[in-house]
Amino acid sequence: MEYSEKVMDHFMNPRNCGVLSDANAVGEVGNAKCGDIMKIYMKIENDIIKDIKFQTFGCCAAIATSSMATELIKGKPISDALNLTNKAVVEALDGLPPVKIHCSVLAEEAIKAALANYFRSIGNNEEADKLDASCDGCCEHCDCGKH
C-alpha cells in the first residue's frame, strides 16, 4: 500500500496530538471492523475552535487523517468544522488508498461527535441531534448503526 508524502508526514509527525485538559467539547468514535478509535478534544470560545487535540489508536491513515482534520479546523469558526467533509481531509492529504477511506470518515465523525457534545453542553440539543444523525453511510466500512 502506497501513501502520499503528506500522509506519511502527518503519520510520522502528527499535529495536535494529545489530550486537551480544558476541552469543552469531546467526541469519540470507533470502527469495530478495523479497530480504529479516534477521540477529539476541542476548546471552543465565542464559536471559534481555539485549540484542538486528538488521540487515535489505529493505522497510519487513521493517525494522518486525525492530524490533518485538526489542522483544517484549528482556529476556525464552528461553521467550518460543521462543513468539513472526509473528502476534504483526503484531498488535503493528497489522497488515500481506497481501502483506507473509512479512516477519513472516522475523522469527520469524531469532529461531529465533539461538536454534538459541545452543543449539548450549551443546551442546543436541536443542533446536537442533527449531528448525531449526520452519517450518510458513504463508506462500506461504516459501523455507526445509523442506517
The other form holds:
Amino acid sequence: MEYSEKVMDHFMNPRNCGVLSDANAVGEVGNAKCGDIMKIYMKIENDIIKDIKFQTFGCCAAIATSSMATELIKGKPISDALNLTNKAVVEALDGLPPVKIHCSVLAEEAIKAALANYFRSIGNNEEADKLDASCDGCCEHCDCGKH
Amino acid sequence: MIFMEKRFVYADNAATTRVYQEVAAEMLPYLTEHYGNPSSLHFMGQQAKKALESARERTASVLGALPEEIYFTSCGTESDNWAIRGASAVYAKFNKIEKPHIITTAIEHHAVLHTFEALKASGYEVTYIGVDKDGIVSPESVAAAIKDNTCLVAIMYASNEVGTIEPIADIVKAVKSIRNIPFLTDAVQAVGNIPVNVKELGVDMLSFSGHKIHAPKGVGGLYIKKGVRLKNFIEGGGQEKGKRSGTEGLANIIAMAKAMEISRDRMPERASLEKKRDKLIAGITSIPDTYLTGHPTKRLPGNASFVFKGIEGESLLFLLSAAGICGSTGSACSSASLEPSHVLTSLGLPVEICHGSLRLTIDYDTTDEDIDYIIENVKRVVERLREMSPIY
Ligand SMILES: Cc1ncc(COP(=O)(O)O)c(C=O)c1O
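Complement to the form predicted on its own: the form predicted together with the partner chain:
Once more the chain from above appears, this time first in line as the rest of the complex follows.
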C-alpha cells in the first residue's frame, strides 16, 4: 500500500487522538466486522468546536483521515464541520489509494454523527435528523449513494 | 547529535527470502560465462544442457524423486496452475467424465484457489474442505468428499499464513484407498523448511518455488510422478520433454538446486529455529487478548502467527515497519478485497479479530536479540494501537 508522506505523518503522529471527558458531542460509525470504527468527541461552545478528539480502530488510512479531519475543524464553527466532505479530507492528505477512500467517508460520517448527537442534545431534532442519514461509513455493504 | 543505527529484522520469510551468497555465487557464471541455450547444439549449448540436467538430478535427490520426474517452471503459481488444470483434464478425458469434480481446502494459497474458481466458472464442480480450529485437514473429510466424477485432489503441505503442516501422507492414503485420483500437494512453504520426500508422501504431484528457499524469484518446479499424465500448459519449443516449453532459466534453476541442497544440509538446525519460534510465540502471546493462530506444534519451524483483539493489522504492520521489523498481515485493509484472510476465517475465528492478524516468519539467520527486539516492539505497538482504539 503506497501512502503519501502526509498520510504517513498523520498515521505516525496522530493529532487530537484520545478521549474528551467533557465532550458534549460524541459520534461513532463503522463496525468491527468491516475492519474500521471511528469515534469522535467534541466540545462545542457557542457553535464553535472548542476541542475535538478521536479514537479509531482501523488501518493507517483510517487513523490518518481521523487525525486530518479533526485538525481541519478544530476551533472552527459548526457550519464548517457540516460542510466538511470526505473529498476535502483526502485532498488535505495529498490523496489516498482508491481502496482506502472509504476511510475518509468514515471520518466525514463520524463527524456528522457527533454533530447529530449534539443537535439532539440541544433539542434541535430537525438538524439532527438531517444528519442521521443512511450512511454508517461502512462502504463494503453500503448503497447510501452519498459518497 | 547521536545517530542510532536503526535495527532491521526481516521476519517475512514466508513472503520471500534473501538469496544466499553461496547460491548467488553458483548461479552467476551461468549469467556471464556459460550463457548458452540448453537447446543449442554447439558446445556452449551442450555445457548448458549438462548443467541443467545436473540441477534436475540435484533437485530430484533432495526431494527423493527421479530426475525425470522434475519439471522446472517459472514459479510456484505456475506449478499449481499446471498441475490442477493439466492433471484433471487428462483424468477426465481418459475416464470419460463430462463434468469433472475437483477437491481442495478452504485454506489454500490463491494460486490454487483462484485456479479452482476459474475452473468452476468453466463448468467444473468444486469442493472446498474445511479445517479444524488449528487449520488441520482431516483425511476422513477428504475421502468423504470424493465422488464418481472426482478428477483431482489438491491439498497444501503447509499453510503460508498460519504455518500448519497437513497430514499429507495420511490424506493421500485415504484418497488412494478409494480410487487412484491425481493428488497434488502445494509444498511451496514446506520445501526447504521441513524434510520433504515425495515417495514417503505418496503424492502424484508436488509444487515448489525458488524464492521461498533462498533462491531468486522467477523459478519454481513441479514433481510429476512417473506415469501421471498432464496436459501441456505452455506450448512452444518443446523444452522439458515437450511438456513445458520456454527456454529454461538456467541460472535460476541452478540457484534453486543449490538452495535446496543448502536447506537439506541445514535441516539439523531446525530444532534451534523452533526454539526461537517458540520463544517468539511465548513472548507475544503473553500480551493480553492475543492468540496464536495455526497448530501449536504441527507448524512450520519459522512461523509465528497471531491475532490481537481491538487493533487492525495494517496499522500494526506499518508501526512495526517503522521500527525496522518486516512482517505480514491477513487484515482486510492490506488487501484490495476488504475481506480479511480466508484462512483465518476458515479457522472459525470471528471476523472482527481476523482484522488484527500478524504473521512473523523467521529463519536460521534470526538471532535471539532479534526475537527480543520483535517481542518488545510488538508489545509497544499493540499497546499504542489499543490506546487509540474505541473498542478496546
Ligand atoms: C503455499 C503457496 N503456494 C504458492 C505460492 C506461489 O508461489 P510463487 O510466488 O513462486 O508463485 C506461494 C507463495 O506465496 C505459497 O505460499
